[in-house]
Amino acid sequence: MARNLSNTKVEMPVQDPQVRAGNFQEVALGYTAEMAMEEAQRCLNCRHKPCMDGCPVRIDIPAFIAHIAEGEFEKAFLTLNRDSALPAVCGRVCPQETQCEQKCVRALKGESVAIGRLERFAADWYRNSACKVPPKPIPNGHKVAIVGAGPGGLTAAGELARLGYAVTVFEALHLPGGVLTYGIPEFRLPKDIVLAEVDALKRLGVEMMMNTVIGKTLTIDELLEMGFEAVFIASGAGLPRFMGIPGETLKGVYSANEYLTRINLMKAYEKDASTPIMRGRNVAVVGGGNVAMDAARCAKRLGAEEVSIVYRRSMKELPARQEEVHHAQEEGIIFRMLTNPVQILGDDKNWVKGLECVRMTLGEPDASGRRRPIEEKGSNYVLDADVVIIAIGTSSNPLIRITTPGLETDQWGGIKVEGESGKTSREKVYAGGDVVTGSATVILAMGAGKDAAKAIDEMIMGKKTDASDT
């Protein structure tokens, strides 16, 4: 195999950011299969493979990048799809640069290999080609229930169905995908390409129940009642935080959560939309990660002038991907850093006229490591908004916590397992993902739900859990 000694990526192609801030169309638009082979000869093919101890799924990701480079695609994916049930999201919306790509070997003297770009063409590749469907396994003639159709659920779905386990997913929205499908943009993750994902999983057998909101719908006891012989809880976390401060009630102010439903799963953005949503022309989008770029670049979107991210420490604490704050800027999104909103401020109707911000200086780390953001006395200012979106965190929904009896929370509410099988206080009950963690990401989801299947099969099945057998 040829090998390209060049310590910079592959550089993807994009929209204009002039163009694209006016449409929700795709941002990155894929490598051509030139392009993919040209950064696969990047990989130097370690010996150790440093990259896979930075993936959650652990993709034998030398080897689907040796296949790459050599042209051979298909052998590419199915590497790939043996470890991974959504590779086409996770080569989209993963960190890799904090994950895989951090470990690679080629970042010591440049830039490391471009692995979740490989990942996404690989996926790409073999969804617009005409590859044989893999055959439906054989049914072993057990059952279990998922609840929760997000990534970690879907993941769950999709090994055991590949071990025979006949899986039901419950979701409480009339589409599949959770977060992939209400809360991230079409333009970072087309949901055609989440929808594609999901009929694979069709066709391994699992079954889709929509619109069914377990703790009300169902309970998790009545799941078990049902004949199912282990239920995984990955319900996600999408109960939003709010900040406190005066002006919360106020016409014009979303939380993120709410905003991005709107424009992703009910189309609001669309001219004909049924789904209202403001399309202001001042908005101020409070909190720093990946949530809040994608709710102020939805609102560049919708036509507003001025986009800001309000946000109390520095750039250098920002927590989004540097991706998505490089495409923000590119894209005209103000950052207004050590700033933190103390009201937001309405006129005599109750909307929204304004927010008032204090600014602030870094001190010492927190228990998080970083700097802790002190107020600056009398440095009061109103910075003008007609919508202001709070994009601050999530924590889980309580309905099932309150509705399964024996089911042991945490301090926040996230239901407590036992160490990375994901079992629960409930025998037979299993969870994982921002439901046990709070909201992480895509791929820590997917770990989880790789996890807890396997610890479900061995439960059924009765394998030993200990030492020996790992």
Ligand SMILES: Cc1cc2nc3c(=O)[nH]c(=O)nc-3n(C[C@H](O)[C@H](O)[C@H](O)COP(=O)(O)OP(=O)(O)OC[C@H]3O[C@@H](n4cnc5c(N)ncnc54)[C@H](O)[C@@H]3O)c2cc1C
Given for the second form:
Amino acid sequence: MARNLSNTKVEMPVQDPQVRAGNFQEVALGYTAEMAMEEAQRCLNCRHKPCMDGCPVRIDIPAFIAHIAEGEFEKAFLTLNRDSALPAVCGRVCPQETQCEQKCVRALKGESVAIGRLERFAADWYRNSACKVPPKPIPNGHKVAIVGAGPGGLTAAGELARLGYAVTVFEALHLPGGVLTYGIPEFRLPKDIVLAEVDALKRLGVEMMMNTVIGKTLTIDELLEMGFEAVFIASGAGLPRFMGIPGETLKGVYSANEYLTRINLMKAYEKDASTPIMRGRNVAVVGGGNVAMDAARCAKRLGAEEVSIVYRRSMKELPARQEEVHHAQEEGIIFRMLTNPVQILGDDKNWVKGLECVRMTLGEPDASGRRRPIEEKGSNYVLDADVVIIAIGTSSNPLIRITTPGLETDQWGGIKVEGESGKTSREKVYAGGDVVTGSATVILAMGAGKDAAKAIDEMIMGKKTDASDT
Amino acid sequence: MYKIVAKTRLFGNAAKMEILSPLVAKKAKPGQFIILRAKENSERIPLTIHDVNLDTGTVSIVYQVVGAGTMELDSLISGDSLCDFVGPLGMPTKTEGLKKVCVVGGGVGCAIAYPVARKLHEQGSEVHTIIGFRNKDFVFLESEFSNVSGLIRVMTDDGSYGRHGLVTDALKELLDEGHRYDEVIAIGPLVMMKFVSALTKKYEQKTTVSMNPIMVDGTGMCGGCRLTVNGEIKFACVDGPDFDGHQVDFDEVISRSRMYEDFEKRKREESCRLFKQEVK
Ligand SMILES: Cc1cc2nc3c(=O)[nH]c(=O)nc-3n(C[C@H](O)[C@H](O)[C@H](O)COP(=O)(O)OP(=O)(O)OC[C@H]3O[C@@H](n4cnc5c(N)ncnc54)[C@H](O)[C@@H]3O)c2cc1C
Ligand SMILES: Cc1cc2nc3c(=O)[nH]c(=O)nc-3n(C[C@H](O)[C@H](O)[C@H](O)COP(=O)(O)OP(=O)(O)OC[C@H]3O[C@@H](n4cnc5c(N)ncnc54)[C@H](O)[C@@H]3O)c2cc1C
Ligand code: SF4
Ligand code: SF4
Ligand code: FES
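Swap state to the form predicted in complex with this ligand from the form predicted alone:
Entire complex below, previous chain first.
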């Protein structure tokens, strides 16, 4: 087959930055079939498959790419689908530059193969053209409950349903998807994609119980009493952290979770939405991860004139995906690096009017290996802001922890599990995703869902007794 | 979908709805709340649980129409269904060990105060009740409260029913008469709870208030319901809604509750037009 020897990826068409900064439609438009085949031909089909080592779920990358190069898109999708339940999602949101693409040999000289874009292409092609209804699995007579309809929970549900389990997913909010629905904005991950995945699960027979808060409406023990033979907890890490500086309860201060939930889940960006959102003129977003980028880009789309990312380290340490940083820059987001907020200032009616910041310099590397930011004494200055969004991280919600006796958690409130199985300190109770690891990635949550499904199946089928595990 | 099995108008713009939701009915305790969405695309509205019926699996709520969201809810009738209904949320009101309690209710807050008063009565506590309303047309639940209270004072702002004055006037009288309580439980408008707390602080009477800041999810995920209690940030939906009235920063809560005033006003006007058209 013809090889494409170009040192750069085939460009993916995107909406013009000027135009897209005013709408919520998807930014990246995806490859056409021709572009995908051309890019696929850059893959050298390496025998040692180094790229696979960078993928947490070990997708057979050279195999799926070879199918694309041959124009066998359905085969490409089926190869992806063996290891990833949501390739249309991962192709869009995985931090590829630190995972699969980082290990690609083509990155030694030039750019890596565009693995993520190709993954997205195959998944979109399948959703739009083939989309065969899978045969309904034969019921095996066993029942499993899943807590949380985010990527971790949905993956476990799919795996178990395909094995014939009667699966019920319990979700606190009124829509499924977890962060994919309430956190990541439409312009980065269209909600139709998430809904299509959920519909596919429903066709497999998965029951979705919305509006059910485990720990409140029902407890884990009650689920077990109801006859569920195992419970998988994938409730995420949704508890927002605040900075503990003065002014955090002023009007116009949001946690990123609240800001994004109002916009994504409650559609506050639509003209006649019933949920309000403050449309600031000068918006300051504190933090440097994907969450901060999403909040900043939403603020821009809601009409802000100036949106700043305020981050205490430098561009190099920004934890967000490269593509998001790049897109944010193109859209005119201002990056105020080596800057740390010390207080939020309000006017006489308690509306935010500014963010007092101090400049930082980078010192010696700390335990995480990143250079520690140190305050420059007396460098305080005030950044004009009428909306401040705090995106400095989340921890896990305590509702399940405090209502499940015997469920062990770590010092941050994350549920403790044994190795990859996701087995917790409680018999028949498994956990995975952000509720175990703290905020991580979609693909890791999916991997955990898959591993736990396997462990649950082994436990119920008695392939492995509990005794041999401990 | 959650069926509305009954709807009763209480007065002017307040009504009671009984909603089919057996799981919530089974778990609900006095002081807890639910969040509902009337229709697809409606706002999420938090409302306190007024009562439950375990036989029918229904939960009743009492609401007052204040804006677009509650207007939309009020447009539904018995037999219709709510799109979403989730709960019970928040911590139940603590009643253990209380021997003598004064329950103070204001306006629709009385609907929330009533199940607390009844629970106290059932556990053998001595209950004094003070309920206050704008005028005689707004008085409700009086006989229910009477049945569970050793002493009751009904107040109206204009004196058109019961006694003339505010609930704080009645509370001050009882305290001056020498009554002392293990706890004063105040549920009503923010301003009322603020002044009850200010009064009881002088008399060193422990006071619990039920806070109702703006909420979104009600599960601790957004932080929008945060308030300052004793200098610390708390989330009303998971740590509350009950807090020590002497420690709540009421002025901050009142200010935050006005965050969306302009938006709410516009929505209310839009809805008024919309629902008037529907009625015609
Ligand atoms: C704004 C934002 C942007 C992100 N961008 C990226 C990105 O680009 N790439 C990437 O890989 N990762 C990204 N992440 C991280 C990624 O989304 C998460 O790591 C992932 O969603 C975790 O999946 P999960 O299934 O563990 O939990 P979640 O997605 O958090 O889902 C948990 C679900 O459980 C529900 N739940 C919680 N408690 C209960 C309960 N008691 N009862 C019932 N249901 C409950 C929640 O409502 C939620 O629906 C981002 C995160 C955010 C917030
Ligand atoms: C825990 C809790 C229990 C409550 N219990 C009751 C009850 O039993 N009966 C009752 O009539 N009301 C109760 N409320 C208040 C009720 O939720 C609001 O009146 C309602 O949401 C107003 O919506 P709206 O769209 O009609 O009015 P809007 O025009 O949106 O607002 C009018 C007023 O309601 C407040 N409000 C608006 N949205 C919310 C929201 N999402 N959450 C909280 N307050 C909001 C605003 O601050 C404003 O003061 C409770 C609130 C909370 C938080
Ligand atoms: S799932 Fe993520 S890491 Fe794995 S191949 Fe796809 S984009 Fe790369
Ligand atoms: S490392 Fe790169 S070139 Fe080699 S097989 Fe993987 S994707 Fe293809
Ligand atoms: S309502 Fe969102 S945290 Fe309380």
